[in-house]
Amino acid sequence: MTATDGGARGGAGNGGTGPGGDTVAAVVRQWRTVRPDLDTGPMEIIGRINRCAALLQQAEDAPLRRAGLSRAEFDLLGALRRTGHELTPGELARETFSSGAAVTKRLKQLSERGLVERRGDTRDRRVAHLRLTEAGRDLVDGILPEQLAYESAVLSGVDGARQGELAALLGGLLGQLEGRLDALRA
């Protein structure tokens, strides 16, 4: 395991945390022992972000699961609800950071459930416009308060001021990554 892979392993018999805190702290200490010449600072940040993401994905979203929705499906429905107007599949893909193929598959399932409806473009029959049905809008409006309460409970161990600081720091990092990550991969 590396600290950046988000793996679930930790120290034996201690609930997955190392003696100095979390699993990433234990991994970083191990790397510092075998490779003291390396700067493990980035591992401490990226490893913790990945570990948090892995734990949040494992916990899943209980309100969404009870409604028979995946997070990705809810994100599509939410995009249609929050923008307040019809979107094309391409626009939905951009709004939800999903591939076109994934959006197409999810839209088919949501349409079959009567949550989304499709309207052809009057000028270009290749273009589809998507909107929530009344049932879709009611579902989103019903689930969102429950989902936000669930997410608040997940974050309840961090006080409000620290949540604001964390949101600002993550927002700054995300803004930088969205602008630079493709260049770093090249």
Second form
2 protein chains.
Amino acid sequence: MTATDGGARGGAGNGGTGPGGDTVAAVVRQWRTVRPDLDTGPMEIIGRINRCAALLQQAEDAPLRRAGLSRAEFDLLGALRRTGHELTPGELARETFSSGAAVTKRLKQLSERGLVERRGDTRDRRVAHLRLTEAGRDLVDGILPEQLAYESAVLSGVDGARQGELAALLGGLLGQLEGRLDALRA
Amino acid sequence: MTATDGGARGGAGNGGTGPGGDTVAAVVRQWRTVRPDLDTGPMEIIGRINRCAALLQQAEDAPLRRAGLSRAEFDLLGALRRTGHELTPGELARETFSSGAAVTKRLKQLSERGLVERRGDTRDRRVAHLRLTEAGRDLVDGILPEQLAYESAVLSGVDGARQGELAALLGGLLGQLEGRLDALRA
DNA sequence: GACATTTGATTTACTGGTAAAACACTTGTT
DNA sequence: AACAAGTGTTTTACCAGTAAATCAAATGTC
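Okay, that was the form predicted on its own. Show me the form predicted in complex with the DNA next.
In what comes next, the whole complex appears, and the chain from above leads the way.
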């Protein structure tokens, strides 16, 4: 949250969102009332991205949890599936944007569940190579279509053309962020 | 993550993003290669939203951490500041979209730090009313402009017109999600 | 007016993540 | 060949959040 407020409106207190639109709009209005001197522009993008992400994640839980997987676990399995080859823990960490320690933990659980297999590198005995087991691969292949269908349904309130625009604009922003963010981290 | 893959590309392995754009585009390409039968459309939106949110949150850490606040703490203080009146723990939980338990914990810390004050309700002795102390208010008012300026800088790679479109499209999506999501939670 | 129900908040037990330290091994230097 | 430095992974200690249980007080019901 934050982004100067992913945190927005619930429902109870002042009775929903009103005509102005989404909850972030309501928050922005509040800020403008108490601090009319500030430029609240950035909130309208960043706040909404955060809030959308939070809601989408909650929503996505449903199909994944049915399969007994957390998001993070599915991401890891997905990385193995989509690259099509073995990955080391370090590579998996980079693929899934998580810390090495987190990957270690997840791998432990997933291999206990028989979804993933380890193989030690023969040259460099520090590194391990991970691959999906048959069961792991089947699981991913079974879930993925459900997941995509569900996501499609979630987005269905926005018409096709707008979806395209949104994807393009987000791609532009993301490209910027990925390129420049490290530099900006002042 | 997930959204069928907020988890994307790092840098090492296959050498960055390539000409195709952001990391999510690269992930989508991988999926299309191994599972050409699937409609990867939703990933382009949901994956990017998740990834943007993750990057933005990392980035936002900077100004807030300087003030010794986590995102969640700032959200809580911000809710008190922008509503302009006292809130109960329950209301704060709704405002910040977090669980009551989480709010209880944060309030404990924030009041220990002297940023927030409690007052018991006289009518209903279960409820408490929270307000910012002078120090809390000053802190929020001091940080907020910095925060907004920082966010502005983060977004500056996208030109003004596109920022407007993006905000509008995200608002539309968010409105849909907020309205319909509970219904969809199958 | 006692008693089940509901509501608001807190506590408890637990989970999953992180940062920093520790390990284990490799690589470069001399 | 020995050893410093570097790299890949795991371990440790810790922290924040959650769900479920608990506590406390209000409210409805008979």
